[in-house]
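Just one chain is shown here, as structure tokens, and it is the form predicted on its own.
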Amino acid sequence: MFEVKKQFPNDFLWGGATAANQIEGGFNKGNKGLSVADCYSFDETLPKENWSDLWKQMKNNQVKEAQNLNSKLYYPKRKGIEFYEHYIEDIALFNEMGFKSYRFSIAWTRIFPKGDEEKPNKEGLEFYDKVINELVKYNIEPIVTISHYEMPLYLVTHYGGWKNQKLIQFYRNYAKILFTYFKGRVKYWITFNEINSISRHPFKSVGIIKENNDNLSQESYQSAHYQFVAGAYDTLDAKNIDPNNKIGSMISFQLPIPVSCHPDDIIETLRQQREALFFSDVQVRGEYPKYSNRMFEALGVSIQVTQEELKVIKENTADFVAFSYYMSTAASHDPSVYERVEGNLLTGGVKNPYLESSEWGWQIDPKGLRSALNLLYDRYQLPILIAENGLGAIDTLNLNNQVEDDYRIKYLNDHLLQVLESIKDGVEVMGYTPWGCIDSVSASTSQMSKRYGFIYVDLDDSGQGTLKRFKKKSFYWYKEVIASNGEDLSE
């Protein structure tokens, strides 16, 4: 009964994690819509620094300019890795790994490109249907994200994004597709990518473009209200339509720790892990809870909610939880006696001088995984997926094709040797898909070289390249751990 389990569990499910707008590119074929991905453009001649402030913020003229499809800008995910050609050919290289999942995202404008279109596009589910049967065809199980940074740009600006109530059918209408038509075939479903990232860049959340807002904080509590709520719908939704379904919940959980024991480092650390765990403590306990009355007020917001909202959050929980973990956070109540974090860390905090960095200033803390692993599970009791994991880098390809990239090893190596130790501690880690599997585009930057993957992909920064994917030293090393269930992990 008291047993301390050990190992992995024999289930597990390891594998690696994308996002189709990162990877698939083929933005204008099969009808596909456009997205607020796509609007997104790369110039390598901007100062670094300014890469990712071009991801937290979009404005009407960058939007205007995106639809012109004459443009003269680099639109990287847009093309992203060409995946929708090389889908057969990359799902190989996944089960040569030995993959047991992959966590994957569903484009929502290949299969409704405007969003608000009774019927599906029928070219867009084939794609999909290939890409599946390719999965079921090895046995890795699929784990789908139905909406990752990629909602449709016609919902933007005809509908003002998520802050409009009609997103609600609109998503249904698209998630009870996707339950329909690939019944069977897909077991686990993540409603929302890291659906408390709202607040830190709307426009690829929720689509909400800042210039047009007053209260940003106020539409953007909104509209995540209107995600709550068709997540809700879709728990519901996937249960009537199969009830082997399983619909997780995913937040960006970066643990913010105080940088020191002063008393408001401590308050600041509480606030900051209460903003973060505010979206899943919604999906996960079916309601808000009472520390959001006193954050709303702080936040100047008032969001409007009725009982038939509020009773369909309720009664639809998720079954898992699943989170992305790069780094943990430090936090301070005065941050300006601190250094700062380097790089373009998107969450934050100051500088953790008992950690090294990354390359772009993410501070390395395999250490707080396992915290943050206790810290979910004791906090809701269920099943937890490290949704995303890894790091990025600069990768060079040698001349026998072949990327040594020993620091990513040890990084992957690190951090799961502290998901063992969670396991230990008794937490219910029902799997491990680490960022990006394969190299992709960078989220954040819309670079290609800064890299996560166990496989290259031969293409730079500006879109240049032959597209042929080679085998990193990592990939084997993968390939080891999952064979030995993580028994090969280096103490």
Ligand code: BGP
Second form
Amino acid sequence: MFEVKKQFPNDFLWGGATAANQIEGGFNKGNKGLSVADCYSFDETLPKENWSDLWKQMKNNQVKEAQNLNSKLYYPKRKGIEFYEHYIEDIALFNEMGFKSYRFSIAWTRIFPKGDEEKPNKEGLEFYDKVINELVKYNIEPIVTISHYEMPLYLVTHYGGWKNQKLIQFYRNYAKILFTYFKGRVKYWITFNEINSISRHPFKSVGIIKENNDNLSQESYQSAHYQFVAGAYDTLDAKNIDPNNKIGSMISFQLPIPVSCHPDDIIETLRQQREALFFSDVQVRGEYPKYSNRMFEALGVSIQVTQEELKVIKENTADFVAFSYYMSTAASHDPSVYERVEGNLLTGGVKNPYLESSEWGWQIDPKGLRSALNLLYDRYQLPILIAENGLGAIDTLNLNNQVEDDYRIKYLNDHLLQVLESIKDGVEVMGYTPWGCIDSVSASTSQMSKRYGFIYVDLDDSGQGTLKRFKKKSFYWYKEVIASNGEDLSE
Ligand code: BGP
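So that was the form predicted on its own. Now I'd like the form predicted in complex with 6-O-phosphono-beta-D-galactopyranose (BGP), please.
The complete assembly is shown below, putting the previous chain first.
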């Protein structure tokens, strides 16, 4: 009875993760509509520090420019790595690595190009039909993110994004089509990618343009509320359609840890943890946590909710918890006295002297993953999926068409060892789907050169390249890890 689990479970979902807007391309093929992701242009002549500016804040004139199909700007997420054309080859490579699962997202705009139509776009469904059949052919379990930073742009320009209650019905209609159409072939669904990222990038998460909103926190939390309701309807609808369906809540958890033992740093850490976990608290426990009253008061937020919405949230909670983990964040009550974290994407927090950082300033903390897994499991007692993890790095294809990415192998190996420690701690870990298992366009900076994959794609930041796929050294390493069910990790 009191036996410690010493190994990865036999049904562990080893795999990888991607998102439609970062890999598919074909932005105007198959009757697809424009999505918020299609608004992110990239200009490498700008200083590096500005590459994630759009990510943090989108402006009206930039959205207008994106709608001009003759624009001279380059929009990398419209090209992705042309998975739309290469999916057969790419899935065969995933199979070669031995993937048991593949997390990917469906582009809402392929199924409903504008978002408010009544009938789905047949061509969109057909595309995912082919992708999913390909996975089923190899016994790779699909894990589908219903909305991953790619809501229809039309819902932003004509409805104001998720702060509009009508979005619940549009999204519900879309999700129900997926549950119905892919019944029996897809069992695991994630409602919203990193639902707690709203404050970090409101445009991409919920279609909110800062300059149009006087009280960004108000609009953001109102949007979050409607996403909670919509996500709860997913649980209801998915199970009505097929009781085998499992619905996941997903957050970005860059574990806040105190920079010192100063009591105020401890309190600040608690505040930051709650800020992140508020979202999964609602989706898993089915109600707003008590601490949200004070949190809302401090932010000057007063959201509109109905009794019916609260009831739906209460009765239809998530079945599993998914999260992305790239780094921990050192929290300080007085960040000005510490060195700041540097990089293209300033995720907040201060420098942790015990950790090294990636080239983008993301602080590498494998043990933080163990802490995060334990913390989440203690809180929710639900199976946990590590839906994203990985190292964004500059890779070079050498003269023999190889990439010697030992740094990535080390990063992943060290994190997986901590996953194993968590399993020994008693955490129920369902699977591990490292981010960008094939190189893709960066979400935050729109660079192609920020690579995460086991598979190198010959494409540069300006969209030039053969699009040929090459197996990196990590490809062979991961294949061994999966084949040995984690026994091959090096201590
Ligand atoms: C997460 C997103 C992903 C992904 C990843 C890496 O926040 O869910 O879409 O891209 O971060 O980030 P980036 O691509 O900016 O390096």
